[in-house]
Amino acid sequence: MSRFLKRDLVILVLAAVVIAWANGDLEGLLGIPGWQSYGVRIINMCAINAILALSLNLVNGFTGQFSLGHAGFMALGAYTTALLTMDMAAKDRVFFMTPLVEPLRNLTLPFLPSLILAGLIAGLFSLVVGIPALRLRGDYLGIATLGFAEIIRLIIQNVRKVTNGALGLKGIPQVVNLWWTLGSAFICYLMLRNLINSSYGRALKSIRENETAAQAMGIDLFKHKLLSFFISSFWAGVGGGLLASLLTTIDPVQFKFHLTFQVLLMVVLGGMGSLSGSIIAAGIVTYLMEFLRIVEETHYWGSITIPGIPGLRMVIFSLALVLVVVWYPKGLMGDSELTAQGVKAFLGRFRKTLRLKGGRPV
């Protein structure tokens, strides 16, 4: 058995255990509560988080592309979960206006198979977008996925027969649980890390490295930066159904540029091209979210009113994200993996940090 495996079987029995806990699992069998629904809802939402982080950094991080369509991607998935796992009672409910068109209206399926399509559709649609775009570079290529991403957004928002337009869509059956969020996130974890110690892997980073050089090596680099298009928009689809399925409603506003700009503070701040410093910002940034809420609420001390300020909190994930890049340019884990070697070396880089020189890292 090799180390992976044996590291891969203690890590999914430990988190089998904590999930069953936390779930209330354990509660009929051993009489141990479970948690909160809230410290659940913080929990899934950083599993799906770490989905949405992980598929990114592939693309941004291993591949050394620059793609800010992951929104588009995530609505895609939201939308085609929803639609495919609502009873044609809730349809008709949702549909008041103007009514679903008949194919989607009388089709209803488990929630496995739907969110399946939803990320295979997502999927087909990074090729539509890929071909054309892939062939750009740099900030070209960050423009125009950020510019599909805006045109499915206001696609969803006038299709009204089909997304119900700016209403949105209410009523989706909430299936997702930990077990859903954490199980998927820990499938992500497992296929990126096989694919990146793969010939493929080996091939992305040589791209991202240098393009002109891995070409004469005899790397088809179109083939291989769809490749890693295709699977980053499948995952953002899977994570956009588990959320979908989470808040059990949506609408074409949730999937703007600010939730791109998110996904992308935690592929920065983890670290580009480190796959656990994904998950490990993912939980950080998820967590910072719901906890600066205290910044946007009115608060009162006896005959002093503060009042909040709505939208500081991505003020505040802004300037951090500066910080970031000015101070700590390579992220917690840099391309490190959360090894002896990666904590070593994330220490290293943090004294080195400390030791200023002309108000600067050295």
Given for the second form:
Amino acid sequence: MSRFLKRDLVILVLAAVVIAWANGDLEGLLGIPGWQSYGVRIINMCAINAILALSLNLVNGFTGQFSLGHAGFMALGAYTTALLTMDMAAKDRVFFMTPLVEPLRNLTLPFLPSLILAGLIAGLFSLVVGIPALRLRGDYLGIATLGFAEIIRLIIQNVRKVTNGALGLKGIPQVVNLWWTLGSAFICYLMLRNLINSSYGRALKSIRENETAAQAMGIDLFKHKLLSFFISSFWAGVGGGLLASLLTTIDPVQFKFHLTFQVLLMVVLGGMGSLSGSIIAAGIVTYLMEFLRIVEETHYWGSITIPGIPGLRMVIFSLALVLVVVWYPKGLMGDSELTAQGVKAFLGRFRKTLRLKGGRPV
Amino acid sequence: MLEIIDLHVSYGAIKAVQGISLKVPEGKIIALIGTNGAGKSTTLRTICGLLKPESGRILLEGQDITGLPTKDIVRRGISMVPEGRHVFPDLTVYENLMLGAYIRTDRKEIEEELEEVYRLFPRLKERSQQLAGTLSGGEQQMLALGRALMADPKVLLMDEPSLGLAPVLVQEIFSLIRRIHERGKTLLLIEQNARAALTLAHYAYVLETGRIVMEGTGADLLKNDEVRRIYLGEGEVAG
Ligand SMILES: Nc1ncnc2c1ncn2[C@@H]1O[C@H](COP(=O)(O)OP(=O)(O)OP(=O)(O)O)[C@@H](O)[C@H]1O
Ligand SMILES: [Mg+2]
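Coords for the form predicted in complex with the partner chain, given the form predicted alone:
Let's see the whole complex now, leading with the same chain.
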């Protein structure tokens, strides 16, 4: 095992223990009954969002293309996972209006192959969109993926024999726990980090910087962009699958554009082209999304009633995105990574500032 | 080594290159000079496959490479220093150089090439971890040259390597080009700085509105009255 991998594993285990401990849910970490508490649920969401942000960053941040289709690929992954993991009885309970088509009705797979298939199907569709869109120069990918995600959603809404239409799917087995979500996030991170540090990753970045010059290096622009888009969509599918299993209920409305927007916010906030930035931003946005639920709920203070405004959270996040882009266009991390030396240097500067301001050094 | 036969290239209705033929023999420096908009960069971009010609043929070592995708042309041994440098600004000097060697796979050879490039441009070695976008103009030009050398090309195409550089640096770049040639490279050099280019080149072509209007050895063209008047500036003729 490489030194790198060992260090990463240590960091991961420590992080998991600390997070679980902080939430008073150590038993949750171990997958013991009663693990589905609020804190653990948020960590699960953080991990899934990290996967989504990391994978979108690969295309938008590292390769310099502009995909707006994450919600579509997530929907493909979520429905694939749901339909493959639910057993026949569960399916029959849900599909009472229009029965599910036959081979799917009988088919039940374990979670892991379902999740991998979810990723592969999302990846397959990324080729369908990517092969025509990425051959052209310019931002056709943005338009194509935006349209694609909406088409996928409409198909899901209308092909009731397979997806149960607008009613959605309920009773998806809740297989995921922290092991699954954090484990997937970790594998996703490792895979992307190794990719980015390889000569392939260097080629992706050079495409982002200057397509003509990259081409003059002998780099096949189309092949690289497509690979980046495929891997990104694969992980969006896996993320969607994990989400379906975590929530146990999915419907087409969940996969509207606001979902892509939310992931995009994490990528921009964390820094286009920074993996650690995406992870940090996924944590921040997930926690804030939970925290800001307050504004959408109705509050009663004695005789005063403050009505909650549904959708206000997204308004706040849209404003946040605008502010980040205007005031902090490089995001939290720019395109650098969080390293031990970086943290030390930051703390050093922080101390110095405290001293200069007359505060006591800590 | 490289031969172009009756090349025509257009941008829509604009005929930028109208029947150019030229030869770049192995181990020689060939210069292509001409006024702004003469079609020099267009010719170079077409050789690299970045533009598709309307008609005409491009041969590398006798093989037809006309219309091949750029990646295949680069693999066959043609490397370009593009006009205006085009380094990758947010990547380090080291990463830029390694991208130059993208088509190569032998790690040991790449390492050796890198050492070689660092020997040629010690300043790049000092700044290997610096972002290319923060280099000075001259350093960026050296990086663009070094990056092209990393591919170990058979023919190196250079589009105005001295563009926008101070006179001292122009001299430095030209002496570097000479050293690159001495290492056995075949060069096709585009230049506005006709005097320096003609001094360096074994043979040169003069391009005007997409056509070759004159050709000859560098020394001959330097003596030619018309070349002196148009490309070297009348005032300089006496000096
Ligand atoms: N992308 C383009 N679209 C349309 N016309 C172009 C394009 N690029 C170049 N041209 C035209 O083609 C002609 C030749 O341009 P080219 O860049 O080859 O000239 P050049 O000899 O390299 O000039 P310079 O010395 O200024 O670099 C010019 O008239 C130019 O306006
Ligand atoms: Mg030019």
